[in-house]
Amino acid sequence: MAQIKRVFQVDGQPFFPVGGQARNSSGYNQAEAETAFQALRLIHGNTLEIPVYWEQVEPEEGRFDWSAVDTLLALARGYDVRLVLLWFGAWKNGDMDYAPAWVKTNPARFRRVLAPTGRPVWNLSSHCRATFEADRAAFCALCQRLREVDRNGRVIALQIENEPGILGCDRDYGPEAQAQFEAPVPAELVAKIKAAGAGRVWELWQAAGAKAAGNWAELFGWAGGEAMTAWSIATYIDGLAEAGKGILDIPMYVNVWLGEGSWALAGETYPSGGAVAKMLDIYKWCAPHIDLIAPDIYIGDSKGYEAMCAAYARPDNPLFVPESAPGNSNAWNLFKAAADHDAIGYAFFAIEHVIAPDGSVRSEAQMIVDSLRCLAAAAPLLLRYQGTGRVHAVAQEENLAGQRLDLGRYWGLVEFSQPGGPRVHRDWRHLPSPTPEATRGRGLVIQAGEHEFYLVGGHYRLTLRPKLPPEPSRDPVESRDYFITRLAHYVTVDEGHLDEAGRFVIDRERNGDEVDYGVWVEPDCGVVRAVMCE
């Protein structure tokens, strides 16, 4: 059994945030923010991620305006949901767009990254002490405001910066940064690398000769600039977290623009110095006050998606996905994150896109909305059973007709809705479609006990068969008879939901035709519980 570090808490109890992230400009005013809250209600989510902008809250140095933050807190109370506030400070997606005008227009004081040619890059240098102190002061002011006005704990976490790093250069070539690049790599970091004995940073060090000491180029070769930038930014952000937690002790995390896409070139195809997979160890070693390093996963193919989940799901870094693609591919991938990688929370980007002009769900967003709705319904079960090996993802890959699951004393056969497939009795609410269904099957199967199973999701059915003892399995005829007589004997099959205490509440009972051919599930069924009879 794996121990799951539950970073998020509400009223002292573990909490599984499910929801979405608002668009970049939605936090500026109440009208746009409220659209995001309305969208969260449509997906039955419990948490909204929304930005707080340095330029808005500190329009003049030392003068703060908290009206937008107070509005977000009031909306969260009104909609009875939680918030993750995203601090758009010195970095947002590899540049400095959200810094205040008084920072942007004073490059002599708030120095920018310089390219090798001396050209300034639209990015604040992490080596500039004045920038760090101004960013820290504003972030601490935010923490102080939340401590004063958020007494019922609507804010469950703070994201520090957003996809930090440098776009346009592999590192800062300004005088301070150049001196750092040529100086010896900090001895504490070298000691961590040696002690690790494995990992991407250790491999880079090995490839450069595994020297006991030296500057960044000597210890990391071609990756020296990116490694130094990762160390510098991680140290900068950790300084903000340490100061902020001294005021408001809640989880704080860093999100990541992944580095595996396109040409995978630091500073060109992703921000150099971010906590990409090959630099993740540096962040974990150099930012002890950061609770999570969280990947923004916009990868559609299942292999690439799962590789990123595996890279960030570590004993020292539970997987939290703060941003993901709002498209259909994510509608089944998210269940793999929850089941196979023990994700402790999940959100997708641009939550406002799910709302049609009449306030309903846009048809093109229905799959992702249904999937988030199912994940939210299963959240109490995930808090209880993640890490036990009893949570199984159901995901219909291309051309996949079914999945077989090992469920302790039972084999489970998942079959997906498809043209020409076996007839499945459902109920009057879910009549067979006259046209082939295009929606893929996906969801979760959770084994709560030896004979007790919970299902969420859609467009699949689960048939359970007891594992055969050795004697009848040797006789094909007896095995066949055993299979026929022992298949799908239920004590009960019920639709329901989990209450605030995590107890299953029955909303609708099934029997007869509705349990023939297995236990079926659709997003509007809530949680389906099947109790088997020996």
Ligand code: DGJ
Given for the second form:
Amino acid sequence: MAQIKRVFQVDGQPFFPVGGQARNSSGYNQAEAETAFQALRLIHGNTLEIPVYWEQVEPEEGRFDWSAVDTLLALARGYDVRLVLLWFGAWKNGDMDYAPAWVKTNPARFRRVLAPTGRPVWNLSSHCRATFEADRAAFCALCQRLREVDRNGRVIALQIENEPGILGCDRDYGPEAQAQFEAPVPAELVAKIKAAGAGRVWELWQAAGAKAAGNWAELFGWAGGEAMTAWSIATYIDGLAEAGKGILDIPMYVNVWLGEGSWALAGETYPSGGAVAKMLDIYKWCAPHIDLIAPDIYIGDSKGYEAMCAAYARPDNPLFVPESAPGNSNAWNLFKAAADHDAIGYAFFAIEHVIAPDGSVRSEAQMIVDSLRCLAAAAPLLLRYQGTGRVHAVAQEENLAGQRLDLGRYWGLVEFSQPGGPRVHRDWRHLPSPTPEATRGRGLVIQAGEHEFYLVGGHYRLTLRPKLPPEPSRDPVESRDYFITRLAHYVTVDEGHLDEAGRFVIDRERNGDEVDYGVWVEPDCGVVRAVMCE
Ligand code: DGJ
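Please give the other form, namely the form predicted together with this ligand, since only the form predicted alone has been shown so far.
Everything in the complex follows now, all chains and molecules, and the chain you saw is the first one.
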């Protein structure tokens, strides 16, 4: 059984945040913030991620205005949900858009990154002490405010900066940074690399000749600029986390603009110095006060999506997805994150988009809304069974007819509706059946006991067969007729939900026609429990 680091807690208990992130400008005013809370209610989510802007809370140096933060807290209490606040400080998406005017207009004091030509880049240099101190002071003031006014812990975590790094250059070429680049790489970092003996940073060091000491170019070759920037920004952010935690000890994390897509050029196609997969170790070593590094996964294809989950889900870094694309592909990918990579929380970006003008769910957003709703319903089960090998993702890739699951004493067969083929049988509440082309089967199958299964999701059915000898010589996915004659029988099949203590509460019973074609789920059925009879 894998130990999962449950970073998020509510009232001292592990908590699984499910929700969305508000659009960038929704935190400035109450009306738009409220729209985000309403959208969260539509997906049955429990956590809203929303920015706090340095430029708004500290319009003049040392003068703070907490009205927007207080409004968010009041809304969170009113809607009875939790918050993850995003500190839009020195960095936002690899630039400096959210620094206050008094920072932006004083480059002599708050120095910019300089390109090799000497041209200033729209990015605050992580090598500038004045910027670090100002950013840290403002972040600490936020922690202090939360400590004073958020006594019941609505805020469950803080994201420090947003997709930090430099867009426009691989590193800062200003005098301080240049001196740093030519100086020896800190001995503590070199010691960590040597001790690692594996991993992407270690491989870069190996490729550059595995020198015992040297400057950044000598130790990392072509990746020297990016490695130095990752070290510098990780150290800077860790300084904010260390000071902030001294005031308010809640989880703090860093999110990442992933670098793996497109041409993968640091500073051009992604911000250099962010915690991209090849620099992740540097962040883990140099930012010990940061609880986790979280990938913003906008990749839709399942292979790319899962590769990113795999890169960030490590024993020292549980997977948390703070942003993902609101498109349909993530409506099934998110179940893989939860089942195959033990994600400890999940959100998608631009939550306001799900609301139609009449307050209902926009039809284009229905799939992702349904998926989030199912994930939220399963959260208590995930807290209990992730890491045990008993949580299985159901994800209908294009043209996939079924999935076979190995469920202890049972074989499970997940079947999807197929264009031109049979549709998954449901009941009178779910008529007419949507066309198979219009949706995808997806969800989770969780085995709680030898004979006890919980299902969430939609557009699939699960049939179970005991693993009794003799085994069929053919794969059950192919030998459907034989399979049907040997189906297991149910003690009960019920729809329900998990209460606060994590106990299953029955809301509706099923039998007869409603179970003859397997155990099926729809997002509005909540959690379906099937107890099998030996
Ligand atoms: C990722 C950023 O972190 C968000 O703030 C937002 O800008 C989205 N990209 C837009 O897709």
